[in-house]
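Take a look at this one chain, the form predicted on its own, written out in structure tokens.
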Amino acid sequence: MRPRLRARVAGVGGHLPARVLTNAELPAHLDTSDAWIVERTGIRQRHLAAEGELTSDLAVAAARRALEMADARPEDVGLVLLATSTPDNTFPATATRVRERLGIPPGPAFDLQAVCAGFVYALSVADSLLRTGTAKSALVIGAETFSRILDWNDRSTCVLFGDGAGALYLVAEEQTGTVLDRGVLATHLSADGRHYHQLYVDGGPSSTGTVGHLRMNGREVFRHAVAAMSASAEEVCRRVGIPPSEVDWFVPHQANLRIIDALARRLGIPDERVARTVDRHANTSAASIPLALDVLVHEDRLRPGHLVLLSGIGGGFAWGSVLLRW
């Protein structure tokens, strides 16, 4: 095989604001209890962004642990890519006072907005970059305060989702080009805009001018989200050669337990590689899927050389897995 370069993960970090919401301390009107949560989606709690505390503060905060973990200096990061649909503001991208505020030297940086597929595409977008050499290094962070976005007199919405950040530090490496490389191997995107209406957010700048709250036909999420993450699965690990059961972990975006059951029964892969923090956190979008990393990693299940396949739908559908070598 020729030499390639690869986008190698050389660090992780995670942040969760300080507040701890349960679904007992759930306000009293929302006419629901923990064993009804629990029972439809596994949430048990959630964590809640402080008065004042702004998304890039989420975000700053995983990515110092992603760049203190890789051993990396603010002057070594290229590009930064921050995938999240709570922007601290309109404009301009919240990336870019990330970047300030990590005293990063001046050089690419962007939001990326496809909600709780955010992170897979921002991965696959930044893989892009690294490989063409456009980039040496890359902070990838998917960050979230959808608790400003919920109308929290809708039950049926309001105890679904959480805050937080998770971000990850990839470099540029030259590497044998087989499948035992470590980094990205492969990448699948796609979308249907037919579902905006499933899951979207009711307000926005050209619309009605104001920001709006989230609105989601939760049994076509449901029916849609194991479907196309299943099959865009499967697509990615067909372009290595290698079946998701044979993957060490299976990290997908954590929205609902019985969806993340049902996605690895389809898949084939052994509940035990199967990572699970959907309880603890409950669905924090973008930032799902680094944040269930960071556990993975602190927890020292998550170890080099582990294959690794991720998977994540949000909002209009859009959805895309990564399959990669830790």
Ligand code: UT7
Contents of the next structure:
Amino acid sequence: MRPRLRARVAGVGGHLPARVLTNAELPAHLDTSDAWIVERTGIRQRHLAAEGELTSDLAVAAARRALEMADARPEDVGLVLLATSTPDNTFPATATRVRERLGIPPGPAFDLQAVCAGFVYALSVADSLLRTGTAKSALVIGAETFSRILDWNDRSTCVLFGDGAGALYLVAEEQTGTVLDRGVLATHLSADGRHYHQLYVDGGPSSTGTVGHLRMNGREVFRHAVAAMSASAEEVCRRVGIPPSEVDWFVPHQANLRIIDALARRLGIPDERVARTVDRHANTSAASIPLALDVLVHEDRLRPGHLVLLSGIGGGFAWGSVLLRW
Ligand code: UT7
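Other form of same protein, the form predicted together with the ligand, not the form predicted on its own:
All chains and molecules follow, beginning with the one already shown.
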């Protein structure tokens, strides 16, 4: 094997807004129940950003923790890549504000929009830029304030989502070129716009000039989610020659416990190696995977050397997977 550059995770961080909205509080305003939400989704609570608390605030807090864990200084950071569908403004990229607020000197910063697949997309792009030497290190952040685009009168969607942010700090490192290397080992991305209207926001700068609200055909999303994510997860594992059943951790996008369980069953991954944070975070879109990674690390369950399989799907549909060694 020839030595090759790998994007290795050096730090992880997460941040959730202080306000917790439990299922029990919802029936006061909405025809729903804790029992329905728990049975159909596994969600018990979600965090909501306070008035004036923006996606950039959550992103900055999560990124700061990732840098602290890596013992990295702002001037060490090359690229800042922010996966979000709820930017502070239509433009400029929220990543530019995050970069400035963290005191990182000028350099590349941009947002990436692939909704709930945003984090696997961003990680895959960062991996490419690190392996080609375009940047020596990268902050890859998923941050969302979905509470701002929910129709709080639509019980079929508003109970499902929450706000939050998670971040990884990655460094480019020359390693041996084998599957024992630490860092990103394989990535797979895909999208199919034939499903554009199964999960979308009914507004936007070019169409209505308004922000709009999230609309979803939940059953259709559910059906595609299991098939697309399992095929994508199998593909990254095939590329590296390791069956999904042998990963140490499976960290799928956290949207619905039933989807997570069905995926794990299909991939043959035992329960104790599957991340489940949807009960406390709900669906935080691009933030869900890095937030789950942060929980696993801080509970001392995810450790250096573990093989980790990430998989996500969201509006578009867009989906993808990343296999990495922590
Ligand atoms: O992050 C992007 C990925 N998004 C997802 O992965 C979401 C995927 N989809 C899902 O998670 C599920 O489809 C949902 C949780 C959204 C819905 O679960 P479901 O088992 O597919 O329920 P359903 O949509 O078939 O609705 C069943 C019933 C309906 O009533 P009727 O027509 O049977 O009388 C709904 O009106 O449940 C009703 N319902 C609710 N009842 C109480 C829908 N939302 C609620 C609610 N509380 N919040």
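Positions refer to the first chain, counted from 1. Values in this document were obtained by computation on a predicted structure and should not be read as measured data. Definition used throughout: the rigid core is the maximal C-alpha set that superposes within 1.5 Å between two forms.
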Can we say the CA of Arg265 moves by at least 2 Å between the two forms when the core is superposed? no
